[in-house]
Structure formats: C-alpha cells, structure tokens
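Only one chain is shown below, in structure tokens, and it's the form predicted alone.
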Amino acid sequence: MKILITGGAGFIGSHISKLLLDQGEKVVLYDNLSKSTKQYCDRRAEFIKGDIRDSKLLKKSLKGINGVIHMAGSTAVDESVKQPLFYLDNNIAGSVTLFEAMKEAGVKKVVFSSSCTVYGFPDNLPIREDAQIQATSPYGATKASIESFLTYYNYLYGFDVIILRYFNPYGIWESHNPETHAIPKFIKAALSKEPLPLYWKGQQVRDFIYIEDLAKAHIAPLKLEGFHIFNVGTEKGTKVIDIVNIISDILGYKLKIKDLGERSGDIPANFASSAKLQKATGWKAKVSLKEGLRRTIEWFKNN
C-alpha cells in the first residue's frame, strides 16, 4: 500500500510512518511544518509541505495513494477556546476540503485521529464508544464534526472509514512549542529541577498511552472494509499526581510541585474501554506506563 499521512511530521505521524516503512509499506508525509519539524520525518518517506486547505497540492499528491492516515489539524484545547473561528477553519474546513480532493483523486479509505475530548464529561467509566457525544470546547467541537463528516463521505461515496478516539499520548520525540501536554511538561521541569507545573493538586484521573502503542493502534484497522469508531486507550485510569510520582521515583529525588490550584473546564475523569478495537484486530495497549515514563525520560535526557 502507499498511505499519505497529513499531519506527519507531528509527534504521532512521525511514529506511525517509520511503522508502516519498516512493514515494507509506501508513505507519503503532508504536513505545513505549522507546528513541527522535519527533525523526525523518516527518510525513506516522501515529504510534501502542503496545508490541507490547498485542494489543488491535495489533488496532485493523492495520485497513486490506497489509503490516508488524517492526522493534520490544530489540538490545543486552550488555543480553541481563544480562536474557534482559525479552528472551524483549519481543522473542520482543511479536513472537508481533504476529504473532496480525495473523492475526486478515487481514493476512499482513511483513518482519522479524532479525540476522547469528543465524550465531553462522561456519565460513565470506563468510556465505550456508543457513549453520548458532548464536546466542552470548540477543538473537541471539531473532532465531532469531522467524524460527521465522514459519516456522510461513508454513506453517499462509499468511503471506507476508521475513527480512532485517542486518549492521552505520551512518548519520545514529544516536542511541543509550547508544550502544552503534562507529561513532557513535567519531565522537563523535574530534569531542570523546577517546580512541576500541577492543576487540582494532580487528582484529575487520565488514561496515559504511550506512543508505540498508539501507533500500532493506527496500522492494525489499516484493512477494514465500511465503517468503525474506536477508543485507543490502555483500559487504566491514572491520577496526574501518581505521574509525578513515578518520575520521581524513575529519577530517584523528590520533585517540587507548583499548585496551579483549579482551572474551569477540567474533566475530572476519563479512561477508555478499547475491547472494540480489541475484538476487531487483535490490538492491544503493550506498554506499562512506568516503563513509558522510563523510556520518555531517557529521551528528554539525550534531547
């Protein structure tokens, strides 16, 4: 197969191309560098610098591609809430418009990166992908139209569709500007010996996957014929505070903490069933999140 990866320069594109190369697969990468670099851009793949608003590069590159991995979009759920209107159009617009160049070049199968962030507040634990949609901010407002979208695209073209709802990845090559993710966060404070930045005095409850498990969640739906929704998630719920605490125990000296107090819009909670997935392809979350954590901070340390 040859997959186009849109958003693969990203920390998860990145991951996932040198997977499906080392499978002895074709991979073309399409990102607008926005946000990364080519610093982890496999060299076997081929390289585009395409925004996915620009239908006529879409076009031109989709020539000869079985199949996209759609991964290209904006995630700071923070930033969404200060520009909605720049989210409505880089990741709802770039992703229909995505979605048309595709149509028109006859390529009908895509996996999308979608969100947990879709589930909102949920009313149970651990979350099941029949759970209500009830987006909080306007990213997570994207992520759900998208996956309409492609309801649609399913339906009246016949698209062969993958949704995966991703819960909270960590891993190397994490690098963020700004970093807005609380684990490399907290690592490069704890190896600087600054305080780590902590809301809710850390009793948020997450479900941490670590990269290489993410990644292989992407290749493992790659044949599936119509339409599917999954959680990728490892099944565990974790409290921030013990993430804290395994790096300082990975690192062998306690850690400062700086208490951010309580920020409005928080999810207390939330963690995933992913026996959907499970069941589907055989897939399953590997990594144990100290030996994530161990992995990732010997990155930072060399980085």
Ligand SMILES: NC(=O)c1ccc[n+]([C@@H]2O[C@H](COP(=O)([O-])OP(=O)(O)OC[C@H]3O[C@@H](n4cnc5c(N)ncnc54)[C@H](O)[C@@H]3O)[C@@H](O)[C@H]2O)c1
The other form holds:
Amino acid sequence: MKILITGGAGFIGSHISKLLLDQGEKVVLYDNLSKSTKQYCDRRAEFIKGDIRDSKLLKKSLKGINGVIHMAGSTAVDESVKQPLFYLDNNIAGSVTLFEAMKEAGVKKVVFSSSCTVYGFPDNLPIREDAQIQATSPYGATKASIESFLTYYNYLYGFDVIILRYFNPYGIWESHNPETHAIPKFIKAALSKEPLPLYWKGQQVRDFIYIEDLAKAHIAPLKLEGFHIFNVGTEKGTKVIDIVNIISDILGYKLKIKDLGERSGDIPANFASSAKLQKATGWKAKVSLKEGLRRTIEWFKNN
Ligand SMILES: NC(=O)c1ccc[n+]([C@@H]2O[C@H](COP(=O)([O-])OP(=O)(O)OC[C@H]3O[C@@H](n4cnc5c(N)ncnc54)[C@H](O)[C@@H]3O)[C@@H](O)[C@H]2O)c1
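Other form of same protein, the form predicted together with the named molecule, not the form predicted alone:
Next comes the full complex, this chain leading.
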C-alpha cells in the first residue's frame, strides 16, 4: 500500500509513518511545516511540502496513492477560541479541498484524526462513540464538521471512511509550539526544577494514551471498508494530579506546583470506551501510564 499522510511531519504523523514504513508500506508525508519541522520525518518516506488548501498540488501528490491518513490542521483549543475563522479555513476548508482532490484522483480511503473534543461535556462515562456530539470549542466544532463532510463523501461517493477520535496522546517527539498539553509542560518544568502549572488543583480526569499505542491503532483500520467511528483511548480516567505524582516518583524528587486556579470551558472528566475498536480490530492500549511517562521523561532529558 502507498499511504499519503497529511500533517505527516507532526507529532502523531511522524510516529504513524515510522510504523507503516517498518511494516514495508510506502509513505508520502504531505505537510506545510507551519507547525513542525522535518526533524522527525522518516528518511524512507517521500516528503512533499504542501498545504491541504492547495488543490493542484494535492491532485498531483495523490497519484498512485491507495489511502490517506488525514492529520493536517490546527490543533489548539485556546487558539481556536481566539481565531475561529482561521480554524474554519485551515481545518474545514482544508479538509474539503483534500476530499475533493481525493475524489478527482480516485483515492477513496481516508482515516481521519478526530478528537474527543467533539463530545464536549459528556453525559456518561466512559464515553462511547454513540454519545451526543456537542463540541464546546471552535477546534472541536471543526472536527465535528469534518466528520459530517466525511459522512457525505461516504454516502455519495463511496469513500471508505474511518474516523478515529483520539483522547489525550502523549510521548516522545512531542514538541508543539506553543506547547498546550499538560504532560510535556509538566516534564519540561520538572526537569528544569520550575513549578508545574496546574489548573483545578489537578482534579480533572483525562484519558492519557501513549503515542506508540495511538499510532498502532491506525494500522488495522486502514484495511476496513465502509464507514466507521472509533474512540482511541485507554479506557482509564486519570486525575491530572496523579500525573504530577508519577513524574515526581520517576524523577525521585518533590515537585513544586504553580496553582493556576480554575479555567473556564474545561471539561471536568472524560475517558473513552474503546471496546468498539477492540472488537473490530483486536487493538488495545498496552503501555502503562508509568512506563509511558518513564520513556517520555527519558526522551525529554536527552532533548
Ligand atoms: N495531539 C493531540 O493531543 C491530539 C488529540 C486529538 C486529535 N489530534 C489530532 O491529530 C492530528 C495531529 O495532531 P498532532 O498532535 O500531531 O499535531 P501537530 O501540530 O504536531 O501536527 C499537525 C501537522 O499539520 C501540519 N499542518 C497544519 N496545517 C496544515 C495545512 N493547511 N496544510 C498542510 N499541513 C498542515 C502542521 O505543520 C503539523 O506538522 C491533528 O489533526 C489533531 O487535531 C491531536
């Protein structure tokens, strides 16, 4: 198979591409490098510097491609609140430009990186895929909208569509700029002996999934046909303060906290049911939180 990964130079895309290449697949990374560099791009992959809003370049790049993993887009909730129109353009218009180019090029398989943000404040835990969609940020709304467009491309043009709603990925090679995710922020602060920035005294519950497990969740779905939506999480809710305590245990010293109080819009608790993905593909998250954090800390120490 030859897979094109949009946003393939980013944190998650670089892990998925390595996994596919290790399995003997051919990979094309398509990224405008607006939020990444080529530092973690695997040399075995072909790289195309391009924007998902560039229809002409996309059509050219899709020649000979069997399927697309679509990860390109803007990813920060806070930024999306400040710039909703940019998110609408980069994420929604960008995705529809890609799907139109795929239609014209006859590439009709797409795995889409969606997010648990589409659920907003969940009514029940763990969250199942049939829970209500009620995004509470422009970022989440772009994901929900792209999912709706994919329903249409499946219905009208017969695209095979696999929507993966990630929960909270973390791990090695994560370097967003600015960094908005708790785990890399905590590790960086802990290693430089600075206070860890903590909202809600760390009482929020999240489903933290190690990047290796998340990347593996993409492999089997690439072979599915039809229309599917799957949560990708560990099925375990962990309080943010517990992350702080595990980091402290691994490093072997006590960490100082910077109490940032309450942040409006934060969901008190979410974690996934991933039973549907397990039933369909046999996939299950395997790396424990302690092991994932140990590997991530080790990587940050050396980088
Ligand atoms: N990391 C998370 O916590 C998380 C959680 C849920 C969903 N996701 C989704 O997974 C995907 C990948 O996330 P990530 O953490 O690897 O983010 P990332 O920022 O590291 O990667 C996204 C990549 O997309 C590229 N990009 C942005 N706009 C583009 C455009 N118009 N054309 C071409 N390339 C463009 C960026 O340069 C970057 O390399 C995103 O769609 C994100 O919304 C991420």
